[in-house]
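Next up: just one chain, as C-alpha cells, the form predicted alone.
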Amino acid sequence: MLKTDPIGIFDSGVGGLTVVKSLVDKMPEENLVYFGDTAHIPYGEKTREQLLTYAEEIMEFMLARGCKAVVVACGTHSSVTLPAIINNYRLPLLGVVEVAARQAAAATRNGRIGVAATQATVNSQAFTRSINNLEEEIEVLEIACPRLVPLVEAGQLTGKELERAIKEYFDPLLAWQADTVILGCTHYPFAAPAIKRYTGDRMNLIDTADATINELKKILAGRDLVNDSGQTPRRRFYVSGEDTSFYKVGRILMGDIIDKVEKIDISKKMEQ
C-alpha cells in the first residue's frame, strides 16, 4: 500500500460529494475514487440483502482501483451493511453513524436527539444504538424523510417542495424539542440551507463530513499512508446507473472538481 493509493468513497448517488468536498478541502493532494451506484437509487427502499450484495460488489471495485482506505458514505450502508461486512478487509473502512453519534452527544443540551435519515437506516435503529452506547439516557427520535434524497438528486436545494418535505419531516422534531438533530443521510447536508431557514436556531444539525474525513486523517497519519507527493491529484468519478443527472448535479454542487463521470457495470466489468 502506498501513500498516493487513492482513497475510495461511495454512496448512492450525489450524497456522498459532501464527503468529498471535505475532503478535497481538508486533505487536497490525496487521490480519491467515487462511486455513485445511481442504478440502485433510492437505498432506503431496499432490503438488507440487496444492500449487503451491492457493498460488496463496491468494495470489489474499489480493491480493484487500489485504494487505501474506503469511506462509506452513506447512512444507509453504513448502518446496516457496515457491521456486517467491516471484518473482511484489511484496509481502513470507516462509515459516517459513529462520528455522528459521538458529535451529537457532546452537543445536545437537554438530552433529546433528532435523526432524520433514510427508512432503512431508521429501521436499523443504528444511530439510536450508537447514541446510547456513548448515553444511555440520551432520548433518540428517528424520522424517515423517503422524499430528499430525489430531491437532492434533481438538484432542486430550493423550492416549495423542498419546503413541504422539510415541514413534514422537521414538525416532529420540532415538537420533541430536539436541541440537536443528525443528518443521517449524506444527500442531507445540501439541504442543510433551506433546512435551517425552517427550524432556525432551535436545533443544531449535525453534519458528518467534516469530522468523518479528520478521523480518516488521523488514521493514515498513524499508517504513514497520508499523500505528501505534491503531485497534481487525481480524482475519478464512476456511476452504475444515470450519469448526465450525476455530471449535471454534481458540477451544481461540487463545481469544477467534476471534470468526467463514467458510467460502469462493476458486476461484470472489474477489469476495466
The other form holds:
Amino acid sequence: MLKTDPIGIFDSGVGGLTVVKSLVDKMPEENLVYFGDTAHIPYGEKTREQLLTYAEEIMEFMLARGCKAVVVACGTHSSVTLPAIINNYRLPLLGVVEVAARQAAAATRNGRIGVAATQATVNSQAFTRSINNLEEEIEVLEIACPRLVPLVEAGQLTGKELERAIKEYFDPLLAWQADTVILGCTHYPFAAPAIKRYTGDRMNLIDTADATINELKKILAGRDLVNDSGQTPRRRFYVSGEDTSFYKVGRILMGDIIDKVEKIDISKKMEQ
Ligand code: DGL
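Structure of the form predicted together with ligand DGL, please, following the form predicted alone?
Next comes the full complex, this chain leading.
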C-alpha cells in the first residue's frame, strides 16, 4: 500500500460529498475515488440483503481502484452492512455511526439525544446501541425522515416542501426536548441551514463529516499512510445511475472540485 493510493468514499448519491468536503479541507493532498450509487437510491428503503450486495460490489470496486482506506460515508451502510463486512477486508474501513455517537454523547447536557436518519438506519437502531454502549443512561429517540433524501438529491435545499418535511420530522424531537440531534444520514447536512432556521438554538446538530475525517487522519497517520507527496491530488467521481443531478447538486457543495462525473456499471450481472 502506498501513501499516494486513493481514499475511497461511497454513498447512495450526493450525501457522502459532505464527508468529501471535510476530507478536502483537512487532508487536501489525498487522492480520492468517490462512488455515488445513484442507480440504487434511496438506500433507506432497501432491505439488508440488497444493501449487503451493494456494499460488496462497491468494496470490490474500491479494491480494484487500489484504495488504501474506505470511508462508508453513508449512515445506512454504516448502520446496516458495515458491522457484517468490516472483518472481510484488511484495509481500514470507517463508518459514521460510532464517531457521531461519541460526539453526541459528549455534547448532550440533558441526556436526550435525537437521531434523524433513514428508515433502514432507524430500523437497525445502530445509533442507539452505539450511544448506549458509551453511556447506558442516555435516552435516544430515532426518527426516520424519508422525504429529505429525494429533496436534497433534487437540489431543493430551501422552500416550502423542505420546510414542511423538517417540521414533520423535527417537531417530535423538539417536543421530546432532545438537546442534541445527530444528522444520521449524510445527505442531511445539505439541509442543515434550513433545519437550523427551524430549530434555532433549541438543539445542537451533529454532522458526522468532520469527526469521521479526523478519525481517518489518525488511522492513516498510525499506519504512516498520510499522503505527503506534495503532488496535485487526483479526485474522481463515479455514479452508477443518474449523473446530471449529481453533478449539479454536487457542485453546490463542492464547486469546481467536481469537474466531471463518470457513469459506471459495477453490478455483478446475474448469470443467464
Ligand atoms: N446518505 C445515506 C445515508 O447516510 C443514504 C440515504 C439514502 O439513500 O436513503 O443514510
